[in-house]
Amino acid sequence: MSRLVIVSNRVGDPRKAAAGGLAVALGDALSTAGGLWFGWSGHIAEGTDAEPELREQRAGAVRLVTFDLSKEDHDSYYLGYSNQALWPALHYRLDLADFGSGFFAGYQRVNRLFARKLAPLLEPGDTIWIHDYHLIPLAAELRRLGCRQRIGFFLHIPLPPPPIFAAIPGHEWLMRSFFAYDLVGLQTRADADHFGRYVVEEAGGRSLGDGCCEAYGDRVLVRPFPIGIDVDEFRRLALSSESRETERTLREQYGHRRVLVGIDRLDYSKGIPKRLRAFRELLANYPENRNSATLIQIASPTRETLLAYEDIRHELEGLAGEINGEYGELAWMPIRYMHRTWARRRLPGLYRVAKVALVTPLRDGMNLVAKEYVAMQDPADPGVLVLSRFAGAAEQMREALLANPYDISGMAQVIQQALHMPLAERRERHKALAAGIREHDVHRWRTDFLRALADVPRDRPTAASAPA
């Protein structure tokens, strides 16, 4: 069995519960075959002038080995391409991103930086997996440093449209990199049809079924693998004493009352505020829910430092205290807004207690929220899952009820009938969810991808398609 190397913006690490369990199943496969996880420390190193140095801890038979950034590339290639340019494009919001001055050059100097630290380390059986839009560029740079690996890749946010990607400035340099990989994973069906209508009406090539796609003198294998959680592994996170302390300390604070969650970083993408003006409109449109029904809304610190966030930060402030100004009683608050995070063996416990979960970004590559509310639910008395339409968990949560973040009058229609829905059509929709979320968990998602990896056929041309 060929050793994995495991390449992401961050190192996780399996032997901590508090990594999650993307981190818990990558380290899982790691250990199983022995293997290396390689990327930023996530420290700023004093000065910019040395040649950043390498770190290596031992978790088990797994290798985390990391480096430090200067503050210059961390300003351009993390701050700048990364989460002021990519992330805001590729969740089709273009008229937030900010292709700056020295952004792009940040962006491609950093993920030379990577592959000239990763390519020493490496051995010639090695199987490279590599994560996420900070480091679409590094096998490229690998393969002009001479890597004949295989190397798959996988996009955990949402790959837009042609018309939205064709607008970022050197899209032509982001779909080149793509194509020195063997396998571009993507999370859902509609990010791989944008793919290939990519290459054929922008880069003019070919779709050669299967998923193949051939431009730039090469090809690549292109499908989605909708990542999932750990089921087993959360469930066990449920019988900590901090979730059942949660449980508790809810149940008794809210015992006569209906709670509803939303639980996401505090990010634009979110939708935060419309759910929150649809939970205004519900209490004005459905009086039964005042003094009745609660919304718990965490939303946890992320980007601070970017404009954007503190914009959002502001506005939920603002939007929270309207709402229980309007409608709070002395013993009743609408919404508990936190702007922290919560430790993740707290999490079961708020999801039990939840007769609703809130699951309403604008776009998300997949949103594993919606996934763990169903695992924590009680099959015989189940909350209800209001999903975005526009999360990529919705092409596979179908029994969830579905709704759209834009339309604020219809979101508040559909948490009214997840707040009244008859017991029988939430166990008949929670069977079919829960037995989705076990199926497609993220082991399934893991050994599908390194199999599809492992049988990509290698008479393709490795190095024609590194863009200059």
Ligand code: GDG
Contents of the next structure:
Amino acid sequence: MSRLVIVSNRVGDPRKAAAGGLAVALGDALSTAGGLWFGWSGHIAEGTDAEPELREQRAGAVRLVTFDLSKEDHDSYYLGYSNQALWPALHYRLDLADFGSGFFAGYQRVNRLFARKLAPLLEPGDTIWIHDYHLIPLAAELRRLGCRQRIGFFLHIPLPPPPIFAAIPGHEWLMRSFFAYDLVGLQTRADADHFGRYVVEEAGGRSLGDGCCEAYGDRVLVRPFPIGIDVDEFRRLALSSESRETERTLREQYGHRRVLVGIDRLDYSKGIPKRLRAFRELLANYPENRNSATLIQIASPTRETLLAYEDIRHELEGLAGEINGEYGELAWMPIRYMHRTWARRRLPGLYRVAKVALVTPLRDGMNLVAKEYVAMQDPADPGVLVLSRFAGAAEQMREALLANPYDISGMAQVIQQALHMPLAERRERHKALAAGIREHDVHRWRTDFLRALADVPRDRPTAASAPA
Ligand code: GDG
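Pass me the form predicted in complex with the ligand as well; I've looked at the form predicted on its own already.
So here's everything in the complex, that chain up top.
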């Protein structure tokens, strides 16, 4: 078996209890094959222009190798191009995208730095798996340094249709960068179709079927690999004392109410303000829910220094206050809004108490909260998942109640339907959803991807497509 090298912007430590299912699953793959996880340490180097040094830690059989970024690189590559240009644009939010001066150069520079630091650590038979939008050009940079290993890429966020992708300055360069990979994995069939359409409509290339795309005198295989969760790992968390204690407290506190839950990073892509507005409309249009329906919304802090994130935080605080002010009673607050990160071990307790989960992003690559909620339901008396049709998860989870997050009163109607769904229908929908998340779990995602990468025929020149 060839050694696995995983590269992502941040390196997760699979031993840490706080690590999410993704870190655990990738850690599993690394321990099985013996391997290396490479990326930014999360730290900013103190005022030095010197080439950053690599730091190495061991997590069992896995080597974790990281380096610090300078402030300038961090601001232009991470905060700038990755999170103010690519993140909004790939989530269809061109209105929020800032293609500011210096961002693109910083993105290129840091991808070159990743390649320069990683290349000497590679062995000829390695399989390299690169993750997410921060590192799209990394394979091209590695090829330029002579790396001929198999390199796969997985994009965790959406790939929009050609008219949106083509609005990104430098989109041709970005698209060419994908062709330095052997395999590009996307979350959904729709995303893979968008890629194929770009190749034909914008790059003058061809779709050869079965995910094979040809352009720029080169070929790349592009396929959907919908990511899942580690169902058993999550169910084990539910047995932890923290989870049980959370469940007990919530049941005591909200026993005679109907709890709805929303758990998101506080990001504009997650559609939280529209969700709150729909909840207000529910209370206005269906008064039987007053003094009963209670929305517990956790919005964990993320990318706090960016203006767009500050704006959404203020908007949410204002909305939650307005709704509580308008409808709250001494003994009932409609919205419990928390702007902090909960311990992962407490989440299962909250999912179990909630009769309804509101997962209503305006756009999402997949959305794992939808899957975690389903995994934690009691099959005998399950809650109902309200899921945005614009989450990648909606392509698979057809038995959820699908909602359009832009249609506030439509969404209020769907929430009303969820709150009052008969037991037999809840059971039937849950059964199908639970079977789906078990079949398409994170282990299947990882093994399908790595198998497809190992099977890619290697009859093409590997450095041909590296864009200048
Ligand atoms: C990207 C894509 C894609 C949330 N709040 C807390 C907390 N969480 C955990 C959830 C879940 C994870 O964070 C969020 O995952 P999502 O999938 O919902 O979203 P992103 O972070 O945007 O992830 C997404 C994903 O990559 C994987 O490919 O599905 O579309 O955007 O696990 O439970 N965890 C803790 N405290 C919190 O307050 N501990």
